[in-house]
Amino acid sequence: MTGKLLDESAKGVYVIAATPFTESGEVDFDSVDSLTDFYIDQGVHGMTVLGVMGEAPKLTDSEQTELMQRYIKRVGGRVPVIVGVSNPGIDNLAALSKASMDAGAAGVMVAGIGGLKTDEQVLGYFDKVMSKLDDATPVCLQDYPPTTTVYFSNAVINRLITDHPRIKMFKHEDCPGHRKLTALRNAPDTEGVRRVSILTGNGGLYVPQELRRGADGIMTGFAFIGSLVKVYELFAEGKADEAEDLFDLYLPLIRHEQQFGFGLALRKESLRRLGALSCPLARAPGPAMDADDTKELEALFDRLRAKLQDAGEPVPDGI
């Protein structure tokens, strides 16, 4: 393991990291590397890599082996990158983990696996998870409920984060959860529980609401990703009216990527025309923009463009 662990003091903006792919389907390493250069210089606090926007699911053992030693490669200790590493299989799970943190990942993320009904059986199972990992892999927990049909209850979170030290971060995901985030951001005082580092993601769509409520700052892959992160700044300099005018800004963009399914296509063709990545192909099956969506977007497109300059804010090349 090399350079610095997450931990409960994380915050910011930590970006997921789209997977690029050639025409022919392959991975594109070199689009790994030119998307780490714009990830960072955007300003990003960190990077997660393997996540669900980054088709991990449709990359074999060696890709996401593979591409996550690239990534932390070429982020090269700039800013901290974790790992997705959620599996249903847990001997794969921790062979992922233990590789990262060997290439030098700051952490993991772990999210629950279909199946898991009952709070009995998620505590289960994270107690099998966490017994498989070295004790000093520090960990994120992924409460994402729209995706792994898994549900996290309060008591649960505070559980786990009591009986496992090494989660270090909160990856806040429920919807409608902004109640659940002001719970478990107050769990310290009124529970007694450890303080650890929370972050959210549903695509950027409550940012606003969700930092005033007490977050640490924001997991998600939002193309514009560089507007989040003044966003958050903003935030962090007591300018929470600016930070929210200019997230206004940016909120027909954010809704329309978080289209379910179709929002990877839009992600990554944004990110082509930022210059981010050579071709916007998500891997099968996957989406796909056709002419009408090529337009939409533009339309979109054009009017950031404008607001943008009525607000006096730069525009993003690209657009």
The other form holds:
4 protein chains.
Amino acid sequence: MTGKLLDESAKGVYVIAATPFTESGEVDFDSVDSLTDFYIDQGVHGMTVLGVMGEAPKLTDSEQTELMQRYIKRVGGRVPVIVGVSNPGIDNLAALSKASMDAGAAGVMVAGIGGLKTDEQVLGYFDKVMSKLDDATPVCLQDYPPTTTVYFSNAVINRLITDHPRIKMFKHEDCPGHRKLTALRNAPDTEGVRRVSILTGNGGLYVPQELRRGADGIMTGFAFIGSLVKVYELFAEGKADEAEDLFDLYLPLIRHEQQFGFGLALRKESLRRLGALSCPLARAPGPAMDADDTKELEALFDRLRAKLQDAGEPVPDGI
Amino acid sequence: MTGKLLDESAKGVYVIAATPFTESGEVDFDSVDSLTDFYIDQGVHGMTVLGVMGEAPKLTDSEQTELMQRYIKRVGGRVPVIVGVSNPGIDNLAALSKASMDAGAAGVMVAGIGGLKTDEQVLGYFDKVMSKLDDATPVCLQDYPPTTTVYFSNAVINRLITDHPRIKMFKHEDCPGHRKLTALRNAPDTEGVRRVSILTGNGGLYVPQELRRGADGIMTGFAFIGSLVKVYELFAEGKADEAEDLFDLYLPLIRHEQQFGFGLALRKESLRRLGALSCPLARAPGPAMDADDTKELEALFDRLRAKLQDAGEPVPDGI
Amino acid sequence: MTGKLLDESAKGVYVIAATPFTESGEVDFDSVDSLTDFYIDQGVHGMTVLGVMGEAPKLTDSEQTELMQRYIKRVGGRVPVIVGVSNPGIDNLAALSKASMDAGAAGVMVAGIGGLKTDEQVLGYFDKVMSKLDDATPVCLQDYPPTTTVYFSNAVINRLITDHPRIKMFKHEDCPGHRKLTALRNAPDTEGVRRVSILTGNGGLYVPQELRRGADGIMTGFAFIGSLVKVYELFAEGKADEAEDLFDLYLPLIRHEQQFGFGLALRKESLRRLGALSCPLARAPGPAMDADDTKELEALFDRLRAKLQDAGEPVPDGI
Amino acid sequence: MTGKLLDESAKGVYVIAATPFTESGEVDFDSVDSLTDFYIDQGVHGMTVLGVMGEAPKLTDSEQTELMQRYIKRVGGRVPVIVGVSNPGIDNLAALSKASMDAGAAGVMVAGIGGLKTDEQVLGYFDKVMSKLDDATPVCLQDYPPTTTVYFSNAVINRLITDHPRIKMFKHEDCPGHRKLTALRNAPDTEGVRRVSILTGNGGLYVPQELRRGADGIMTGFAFIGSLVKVYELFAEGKADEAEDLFDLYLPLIRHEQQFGFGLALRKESLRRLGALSCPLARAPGPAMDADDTKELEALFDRLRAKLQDAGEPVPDGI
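Having looked at the form predicted on its own, could you now put up the form predicted together with another copy of the chain?
Every component of the complex follows; first up is the chain already shown.
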């Protein structure tokens, strides 16, 4: 099966898919299907599976492969699917990349690996990675220092884009990162670097500012992803302020989900309430909510509902 | 000069004071006075000077002392002043503590120091610190892992509170930290620990949730500190939802200022526009805004102004 | 197949086995056999496979399982085999533990996982881990902060030993750690904690001091492992100074191999020259030697040879 | 008072001076004098004061200044003195630099500051630093990642050397760092970079390898610094193997002192026994030896004495 490959024109909202588990901790493939349909129903323009938020490091190799295949199959070409393939071993990374492209992925996402410090170490690592990937495999380069502890300078990013034509997309998740985003966005003009797609992360916390600075879209796992789709579309239509008004209604929840590590529990519980998956369990050792957390989340839902109604915006089912 | 000493009943909004510099990088004592008056005019219940945000590590010892004295003198007993005294050397810490109490401070704030890893290392460090402080010096224990890289478990915090009666206040700034806050708040009931004042930080990003969980107040440097004073007071009057409505109007800016490191530049520029200080310079190596950053901040001000007007809330002068 | 299980009386030298690869990066099972025979021929009292130095995170799950089985089969009960099972996911950890015990392992080795900061977080993590392991699975608790970034206080270690009877061995690798070692060694007397086996790591850099402080043995991957076996045995015979004399002859090489990360390349090249494996490749992204490194290593070999001859000690074949 | 300024031809052993305190924690100026004389008597070619090992961050600004002046005065031009001036604030750094040069220092030593990640951040920081220093101030650039958490690539180092003619010396202390050292040493030939002096650190653990790779000398605080002077001189005379023989006699102690953080206590106690200072206290929070540590150190001294006598080498007085 072959889908459309990722290219530099990619834009919109690429949701980072959660990995649903059953109560006993098995991958819940039925919920993989319902979650896929939910995301697509919310209007996402693409999906990213096996990301950090997808608990990929807690899956076995065979679970990773099976899960990736199931997602791609269920999507059925409706939107492009990017597969997170980062791994301590480059051979493993390459094997999952190949399996993903064989299964119909649009591309793979690769981050740095712990221990890379200087620019030359980062460049050297990606040279090794790229030498093991098929020329035809599109790559999204992921810049996520809070988890990877790897820092990419703009010089490094532009050099990687230049040296490796396979890089079609840049996932921007350094924070603070607004100025970096502007410089990267302008690099085609100021430095003659090839223009690639730039999607932003950080849980969506700075979406309006990032879109105003020229990002092509958003890649995050916020449970109410449909709201970001609408924010993106309003921006695309030139209605930036209207977009930010809508964004601000959801900002209290975006901020709440952005709690590092713990946010995953909130996100999965929200997705459960939205009918997207059956069980909010995160695999051990993973976060879990207690009674106070639930009450707090429900209070935020109550407020969101009221504010959406006041604003004449649709209220998501389930909250 | 002796002011009222900090005790366990402290509550409200303790603003973390910026340190104003002139264009040439000297401490701007005139602006220290105007900033003090601004904060008090905004209704703060206390002030914390020489915090991390106050660029204390970039001041000389004598600048620290002189600045602390000037703040305390200008405050003139109108609100309690806490002095941040953390230092790589415990002797230096103790000397500044003594000078601060002599000058009329209400207490001192102490964080952990890099390199403390286990519970026993943290306890051992504070035993050493406390042995060098005068018995009559009230202490605010600061829990700020993003900067200190020291992590306090609740067991450690409760043990410190029990072992050291001088600890009157706990600055809660671990993140995610909601569950920790609840457990600490309940510790007097569940574990018989002495009840101390708990103020929360993290730039104010989670104030409504933290107040609902029982925090006694807020200690942060958000430029629009008057808004948090009002949020606090509405909560104190039992109007939690009204308080959170107001908070949500400021949330886009709170989030914006919360950018680690860079937020200081935004904060000082905002304080300048509010008439609180003359020059927004942060000492080298410090962050600075560029033209895009300024435009972005002004756009957020424009939106804030419009939303405040819509809500019938007063618009701060200067934005 | 069932071997003898690890218990608290374990002592001697447990070598951390390298993982041999072919030139093309496949696991080299023939060299697994020759390496096993080499280690046993050197007199080791036990083997640890799938450790960090064994490049376990760069193997697929099925490679890990197959490699573990091959090692255990080749050892054939001659010495106990401990299997490193640390994994970001506890389910994966438990599955490999079960497979290892089924294959005849003597026990499993478990370290902390990134992100554990306070004592209660560490204790909570191991409670979860232990709840997923079979009661009959002996555990070696690994304390290796340079890689895990997790710090165990003695209070935590003693509590884990008390709460989890499965813990039979402690791998001591905190550094500086001499005082910690002494306190742990004395804990059965001073605190009534169950006495477990303590083996020390850190590449063997402090073996004489650690044995004098009461360690039961050594767990490291030093290529000239036979020298440490002899050092251990001399100590056991009460000839501590003679043991340290021998140790000091090898110290320049121990120090050389101890270079973090890069040491693996030196170690595998040394093992190749000793005839223990065919190809010194470390899997990507792994360290590799250049011409200067080779010359430097050979110079150290030349000096070692001369010093051993002067001292009337046997010279290892191949260097 | 003006001494000879540091230039690119510097070589030999620059000892990093300890800071002696009295039992009550005051700077012990008498011991500053005796320590200075001791170092010079040991034959050092230069001294570095106010380094990390000199506990500079635990001194007040005025103590730093007074200590620096005392050292320089006592040295009296017999050897060049480099002053460590690293500071969280660049203004403080510049002020201490100026005071040092005014007092007769040969140059200043500057390291990176926490938070610098990418090459461009490192370059940007040093541009700011250099812009605040007098053109005539010679600089030793210090590369010490274990403490600073800043990593310099060779590209960055060569760029800094090129951009800033004031940089006369490079303190090499990255580890593993042998390959880096070789590339830096060759850079004048391979890349046309100005040749600067390269001294190596890491407690001296790799001195023979580093001298063979072209280092111009050693900058470390090893208590038995005279042994490294002799090692250096033998190398300079072309007697590399003889030099390494002597080095290996001291290697057990070098390794022992190299224990991160704790090594300072060992070093000061050794200096006390050598008659160089009166009291081994490190300022709080600093390391201290216990009875086991003392016994262990004495056992190492006993062994050293015996080995030196066997080798016909002089035994330092006091051990």
